[in-house]
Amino acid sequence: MERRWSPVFNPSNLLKAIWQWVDARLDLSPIVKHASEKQVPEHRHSSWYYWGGICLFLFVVQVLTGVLLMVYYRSGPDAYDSVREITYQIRFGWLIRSVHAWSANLMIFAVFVHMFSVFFMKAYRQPREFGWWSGLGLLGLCMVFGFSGYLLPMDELAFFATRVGLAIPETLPGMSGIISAVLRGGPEVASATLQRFFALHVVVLPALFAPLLGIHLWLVQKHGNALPPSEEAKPEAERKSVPFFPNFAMRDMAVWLIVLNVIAVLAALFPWQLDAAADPLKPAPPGIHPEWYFMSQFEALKLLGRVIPGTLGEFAGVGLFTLALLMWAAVPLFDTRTAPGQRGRNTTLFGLLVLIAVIALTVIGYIEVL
């Protein structure tokens, strides 16, 4: 009688055994169960749900390319020479640097789009108030990330733009000494400033950003994707949804692939340039201005300075901007409701005014400097 032998090695059994061993120690089954049962609403505004994932993907690109750049970057007097080596001598260094710079700008842009989409979909309402506030915190950290990283090449454009940027908060009473002591490390932007910005960029900000991002993602998973008011008004039987895994997750990854292609095209066709080395003794070249995500604030201060000249105009500009920021953060406290589907205060007009003001001031700022 012929004897049949079963295979000694079965990959599926091995994977199952490994999973059981890990799950017994880390209790991952509830996470897997949540992912398998999670549903994502599907409606005509569903495309806005992808922007949160785009922000996360671009942050991962930032981390990976930033680590590669740190291998060759030297902070201090040799900062400019190290960036020049990365850009012109190290193989594919120009590409990594360009990908890092373009993905940084695209990440801030994506966070802005995500913020306004959350606003107009009313996804800040109860019980998602902390999701809104943690998202605003992440946006603020992203902008500081961009500002601190802008100086690191220590070229002419970065040096003078940083000097302009640091002059803005000095208009606040008592801030001049703090800026000089903490950020600049002296009365002028110098090598001490570069060392502080490098520490801020690679140590302090990641230490703040990572846990806040974890809290934000946990809040999103806890409360799920918010329905816009037009969809909440529909009967529950008429609402549509798709499983998060694998349906929405596969779409998310397809969007990430598109974003990666956009970054690759931008980096290849428009590589990030390196200007001449910074020289503090030279006058600032014409057209120096902050990065685009600070341009609206910069232009608002300039316009108010023309209407109200002198220090009073600077105080008024900073005060007005601070008030607008506090009102923006406090929107969930004004647009309250006690149950899903209940009408809250209509804040759409306020959001449109903010959006139009930001775009208009940015465009006017670039028209004036170009």
Given for the second form:
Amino acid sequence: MERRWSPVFNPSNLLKAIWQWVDARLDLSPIVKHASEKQVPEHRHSSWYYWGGICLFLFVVQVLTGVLLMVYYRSGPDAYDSVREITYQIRFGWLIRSVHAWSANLMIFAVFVHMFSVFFMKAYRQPREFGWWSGLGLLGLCMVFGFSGYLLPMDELAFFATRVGLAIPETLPGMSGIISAVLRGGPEVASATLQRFFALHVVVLPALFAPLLGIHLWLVQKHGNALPPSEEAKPEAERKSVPFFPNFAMRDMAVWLIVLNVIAVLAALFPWQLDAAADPLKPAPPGIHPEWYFMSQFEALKLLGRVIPGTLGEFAGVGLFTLALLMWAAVPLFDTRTAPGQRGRNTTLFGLLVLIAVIALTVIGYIEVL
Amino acid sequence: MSDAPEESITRRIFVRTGIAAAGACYAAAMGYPVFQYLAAAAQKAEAESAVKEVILNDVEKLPAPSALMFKFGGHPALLIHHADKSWTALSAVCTHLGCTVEYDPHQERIACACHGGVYNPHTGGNVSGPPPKPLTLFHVVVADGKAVVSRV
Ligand code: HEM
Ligand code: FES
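Can I have the other form now, the form predicted together with the partner chain, not the form predicted on its own?
Up next: the whole complex, starting with the chain shown before.
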């Protein structure tokens, strides 16, 4: 079947003309050319390449549902009531809220998976060091997103978790005044704290996150996907790859669809709960614990505190922590590429050790509080 | 695939239609809750405006001539105590572009500051200016210091 259009009203000619008009002004064709030539390596470990895209998708879900929550959320003394209205009165409010909370947790999980897969593929090696550092920055921002968002409903759990979370760095010498003056806005978690966390959560963090994400994605486009050492060891002729457009992009979208369905099922079957309103005069209920992504740090501090009691223990804990974090960030500097395909086994062992420690501490932490 | 047999063209159309239909289902499954969520505020306000009657207490304290602003079904309304001790209740939403009108006891009129619309304070009828329609008049009964205002 052939459609006949008059030469003037042929829609494909019209599209072409619009494209040429725009391209002549913005010079977009090099970008399109780059995108159409982009290749994604295909090998045994290729499925890890999806995780960055999963993080991106979940961030978009956070922005969209976050903006929807802003329509009815009121910070200040009304905060708890507004979240109660969202959860129980406004139609589908429970759904929007559940999607935001579930997707937040999935996002942090996906960022962790992404980071460890990048680590074990040694994708931080030259020239990708800045990708590693910008990624660490994004993970840090995600965790602050989670910590600040957690307080916003101002229910009991939020209140005590934030109290404990702010009290930990406070035990360090000299920190007490700073936390109180800058973060908590007073000696107690109260309306002043909530207002700051709200500003952080919806203005400051998105404003920092967006450009950092932009840099991260730009670097990924610039450098392409890294090959794991096992692939790099192969001669060039034996390596396989698929075009990004349309093959890999289609697969990316299929994965996003799966993630969307997972969120929908979780949000519908396990809607996010709302506790009783925070009451500073009520004793803490049992089982107050940090979000799972803070559990390993929390537990490490607790265990160290048992070995070395008092302020010294706290100090040792935070010191050890800072050291581990610095080492983690500096990995691209000491595990450099000397010969193609060289594996750097010590770094891999270090990574395994960190991964096992994080999982073990999280599990122990949950066993202790539950 | 220029040499593809006709069969595979129908097949391709079938697959494309299927994908488009599935996409439309997803869009609807997300769009519907989002629309309902956003619309909830307007619906709540509308439910509030469905009131049929408002009771105002202590109206005997209102000197004559003067007026009292109150809310009728979410919108501003006027209760006027005239110099002859009679009462009028009417909507205070200007029928031109929705400004809130004001009772002026000295000139015995209702005026809108936005574009100079003027209404009759007893009937709500148009006197001058751009408003195309009279103000909505309510039914009012005053007894025992209470004014019962209802829709006509
Ligand atoms: C521009 C982006 C975002 C906006 C505008 C936004 C907005 C909001 C608002 C208004 C709330 C309070 C309503 C409620 O508690 O249910 C909230 C809660 C929350 N947010 Fe966000 N958010 C954004 C991004 C993120 C991201 C990236 C994360 C984490 C990775 C996150 C994690 C959370 C968490 C854990 C809660 C508490 C959930 C609950 O208990 O209901 N948010 N957010
Ligand atoms: S709105 Fe009242 S005269 Fe225009």
